[in-house]
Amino acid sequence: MGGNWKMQITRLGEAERIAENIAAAIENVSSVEVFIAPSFNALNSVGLTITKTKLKLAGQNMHYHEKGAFTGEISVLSLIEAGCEYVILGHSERRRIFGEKDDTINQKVLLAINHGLKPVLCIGETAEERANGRTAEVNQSQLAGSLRNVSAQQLQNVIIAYEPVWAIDNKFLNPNIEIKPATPEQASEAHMIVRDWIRKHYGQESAANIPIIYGGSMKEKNATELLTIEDIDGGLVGGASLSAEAFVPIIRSAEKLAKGEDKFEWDSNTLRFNE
């Protein structure tokens, strides 16, 4: 489970407090790995705050060169020094607002892997692309471009995050549509497309082992329904990760499912829990 704070928490003290609260609340979580991605200016202080806890640290992006004259960018070396274990790459806001292309994201993925960071590679289609029947085409193309020259061995350190662009509550991405999370059917279909592509290009073992997580307005009220889907292995959470009160219940839902504590079945596309 990942929490992407984007540019929402702007004060160091607040970032440290939220991180500390989340870390304390997941102290007894044993079956779910959790990371948060604060703004770059907060990485070092938040990293120090969560040292020796179960909570992990992630960068929200990075440049594809280790260092150099790249004003406003951040180096993979800086992420590592701050204590990051993960880095989010290819997020829809980077692709759709800032114009990042697959070849650029691919360079970042390779650099991250070579430095021991786990890339959280984001892919996903827009509302228009889905309406035009291009869901499979767009996601497969982004996978092919972003994972070019990534070996099966290297893929073991990659997480894929499917984030339907149309389900992200961002007026700059979606100025004219009503934001709704994917239905279980939509999410399941997309995750199957991703896993089938991995199977075709990397083999059954890679497809079975790679974590494919869902990112698109996951909240406490829909987390369990989404996480019970066979091909969904976790979540990349945005707004609901900005406080322990909102994020921890999602993590606990994942923990219960991972440990088999929730007994459930699907009945006519409805999730029903058994005593």
The other form holds:
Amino acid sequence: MGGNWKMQITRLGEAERIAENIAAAIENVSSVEVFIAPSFNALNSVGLTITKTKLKLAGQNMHYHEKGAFTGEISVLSLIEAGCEYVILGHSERRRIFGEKDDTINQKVLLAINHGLKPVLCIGETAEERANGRTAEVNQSQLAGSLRNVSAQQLQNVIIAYEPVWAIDNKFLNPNIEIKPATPEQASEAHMIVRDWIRKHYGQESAANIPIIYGGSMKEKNATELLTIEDIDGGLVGGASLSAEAFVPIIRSAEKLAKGEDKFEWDSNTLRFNE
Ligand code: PEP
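Could I have the structure of this protein in the form predicted together with phosphoenolpyruvate, to go alongside the form predicted alone above?
Full assembly next; the chain just shown is listed first.
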């Protein structure tokens, strides 16, 4: 489970406090790995705040060169020094607002892996692409472009985040549509497309092992029904990761499902829990 804080928490003290609260709340979580991705300026101090806790740290982006004259960018080395274990790459806000393309995302993925940082590679189609029947094609093409020259062994360190752009709670990305989470059917179908692509290009073992997580308006109220889906291995959460109160119940849903504590079944399109 990942919390992507974007540029939402601008005060260091607040970032530290939220991180501390999340870390305290997940002390007994044992089956789910959790990371948060604060703003770059907060990485060092949040990293210090959560050392010796189960909460992990992620960068929201990085440059595709190790270091150099790249104004406004952040190096993989700085992320590692701050204590990051993960880095979110190719987020749709990076792709659609800042024009990032698969070939640079691919260089970043390779650089991160070579430095032992785990990329959380984001892919996803827009509302228009989905309406035009291009969901599979767009996601497959982003996978092919972003994972070029990534070996099966290297893929063991990659997490894929399927994030349909239209489901991301962001008015800049989605100015003209009503933003809503993917339905379980939509999410399930897309995750199957992603896993099938991995199977076709990397084989059955890689397909079975790679975590494919869902992102797009995941909240406490819809987390369980999304996380129950067989091909969904976790979540990347934006808005609902900005406080422990909102994020921790989602993590608890994941933990319960991972431990098989909830007994549930599908009754047509409704998820029903047995007593
Ligand atoms: C995201 O941007 O990665 C995301 C999933 O955001 P939200 O949960 O706010 O839709």
